[in-house]
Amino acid sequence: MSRLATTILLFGFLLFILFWRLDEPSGPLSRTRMLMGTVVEIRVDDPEPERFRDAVTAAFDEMARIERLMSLHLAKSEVSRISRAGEPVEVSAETATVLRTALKVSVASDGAFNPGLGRLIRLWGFTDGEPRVPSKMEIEEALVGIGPESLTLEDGKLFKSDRSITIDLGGVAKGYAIDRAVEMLSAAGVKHASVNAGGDLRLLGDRDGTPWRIGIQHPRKKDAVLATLSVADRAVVTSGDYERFFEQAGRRYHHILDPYTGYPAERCQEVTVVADSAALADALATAAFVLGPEKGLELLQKTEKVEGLIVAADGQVVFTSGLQEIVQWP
C-alpha cells in the first residue's frame, strides 16, 4: 500500500471518529492539529471559550513534546535512546512513568499488552506507510526474548532480558499525551472540555451539567451508531480492526499485532474501554482487544474503575456489569 493510499485510509477512519457530536450546542472552541500520526481534536465548551485559546495551543504543545519524547519513529527520542541501549538503562521519570502503566497492564492481561513489540510492529510496516505480510521466519525471529518477563523497571532503569528488545509504547504514549493535555487545560481554568486524537478521547467536567454523548462506530455498518455513552470526566477509547489495515492476496490485515502469534489478533472486531485515565484505557482497549471476548471481559471486570465493551470477531456484543448504567442501544 502506498503513503498515499494509507493517508486516504487514516483519514477515511477519521469521518467516522469514536467523539460524534450529538446535541452540539453553539460556540465552542475547536481547534485540530496533526500529531501522533492523527488528528487532534481540543474542544473547550466553557461560556467565553475564547479566553482558553492560549492554553489550548499549550495544550497541543504538550502532546507534540510527548510524542517527541516517546515515539519509536523518532531517532532522536528517548524511546529510541532506550531501544538502541542494552540494560540497564537509565530512563526519565515521566517516561518511567508511561512504562509503569504499560508494565502493568502486561502482567495483568499475561502479556497480552507488550510494550516490548517493536521489532514486530516496524516488521509489518503499519507505521511507515508501507505495510507486508512478513515471512513465518521473520515473525519468529521478531517474537524471540519479548515476553511478559522481558522489561522490568527498578529504581529509574529498565531492564530487557535481550537487548535487542525495541521498545514501543504507542499503545499507551497517546493517551498519556491526552492525559497532560487535560491536566494542562483544567490547570489553565478550564472545566468543560475533550481531548480527542483519532478516536482516544478524555473529557474534562461535563457539558452545561449534563454528560458528555459519545458514540461508539459500529465495526462493520459504515456510518452507524453501535452504542452512545453518556459520560463526565472520564476518558473512553476504542481500538478496532477496521482503524488501520491493508489486503493482501485476498486476505485483511489490520494492525493490533496478538504478541503471542505475531500476526494481528482475530478475537474481536472493536473494544471500548472507560477509565479515569486515557493512558489506562489506551492500554486495556489492545489488551482486551488481543484476549478476546472472554479473558478480554474478565481482565476489564478486575480492572479497579474500568467499564468496557467488547465486540466479538463474530458480532457477539459483552460487556462489563458497571457498563449498562451509561449505555444507550440504538
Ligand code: FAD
Contents of the next structure:
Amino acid sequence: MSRLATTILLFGFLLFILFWRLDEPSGPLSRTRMLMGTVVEIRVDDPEPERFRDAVTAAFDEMARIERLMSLHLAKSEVSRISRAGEPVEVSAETATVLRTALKVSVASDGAFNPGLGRLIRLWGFTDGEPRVPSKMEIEEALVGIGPESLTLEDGKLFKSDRSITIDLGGVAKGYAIDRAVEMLSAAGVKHASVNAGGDLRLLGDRDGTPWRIGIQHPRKKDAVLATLSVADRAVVTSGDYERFFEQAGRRYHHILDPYTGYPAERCQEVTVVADSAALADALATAAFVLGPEKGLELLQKTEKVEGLIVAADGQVVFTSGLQEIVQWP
Ligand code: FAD
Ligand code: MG
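With the form predicted alone already on screen, would you show the form predicted in complex with flavin-adenine dinucleotide (FAD)?
Okay, now the whole complex, with that chain kicking things off.
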C-alpha cells in the first residue's frame, strides 16, 4: 500500500473515531456537596446534561440558603431566632410553610411527630456531636409543656405555649430543601433528575422513559438491599435507627425520639415513605417510625397519595396496599 493510501486510511479511521465519540450520548451529570451534615448528590439525566451545570449549582445554593434559614446548628438561623423568642414571633412565609407541614403531621400522628422537640434533642446531644444518655429527671423536665397543642401558627406568627420550647425541623427541613432543589431544576428546564440528600431523595420525571429504580437499605445488613422501588416524579424518604446513633453500656441510642417517653422510639428499625413532596415524606417517615408498625401503617394508609413500608423492631415488614405495584423484593 502506498504511503498516501495509508495516510488516507489512517485519517479516515481517526475521523470515524471522532464522529463515533461525538455521536455517543454523554453520561449523566452528577455533582455532590456537603450540606445539612450529609452528602447531597444532584444528578441530571437529560441529553447533553452539561448545559444544566449552572442550574445544578443554583439548586445546591438554594439548599444551602435553606440550611442557613432552618438549621438549629446555626445560632443566626431563623429557626434558632424563633426558638429563643418568648413572645409570639413573626416567621417568614417560607419557614411558616415548613412549620405548617410539620404541624399537620404532628396532628395526624397524635403528636408522634413534634417540631417543638429541640430541647429534648439538645439534651441527648444529637445536635452538638457529643451524645449522652440524660438522667430521668432531665428528660422529664425537657418534656414539660411540649404537647402537640403547644405550637400554633396564626397570621404569620408562631405562638409557643412556653417560652422554653425549642423548634427543631431536623425531621422535615431536609425534605423541604430537596423539594426546592427539584423545583429549581424543573424551572431551568431539566426533565430527568434526582436530588439525593444522604439517602432521602426526590426524582424529577422518569429516567429516560423508564422508572427510576431505588434500592432501600436493609436496616440490619450493611450494603444489602431490603427492596427496590420503581418510581418516577416522586420523593422516597427513609428514617432508620441505624443512621445516627451512639452506643452506651451495650445499648444503641438513636436520634428519633418518642415525645411521649423522651427516649429513642423503639417500635421500628426503618420506615420508607413515597410521596409527591419530600418534606411531607420526611415528616411522615419520622412520625410512622415513632408510632410503630400498626399505627404508623394506619397513618400512611390514610394519607392521600402516600405509600410506605415499615420494618418493625422484630424485623417484620408491613406496607401500604398501593406499594405492591411499585415494589420488587430481592
Ligand atoms: P429523620 O427521621 O428525618 O429526622 C430525625 C431528626 O428529626 C432528629 O435528628 C431530630 O432532629 C428530629 N426529631 C427526632 N425525633 C423527632 C420527633 N419525634 N418529631 C419531630 N422531629 C424529631 N447534621 C449535622 O451533623 N451537622 C449539621 O450542621 C446539620 N445541619 C442541619 C441543617 C438542617 C436545616 C437540617 C434539616 C438538618 C441538619 N443536620 C445536620 C442533620 C440533622 O441534625 C438531623 O440529624 C437530620 O435532619 C436527620 O434526618 P434523618 O433523615 O436522618 O432523620
Ligand atoms: Mg424525617
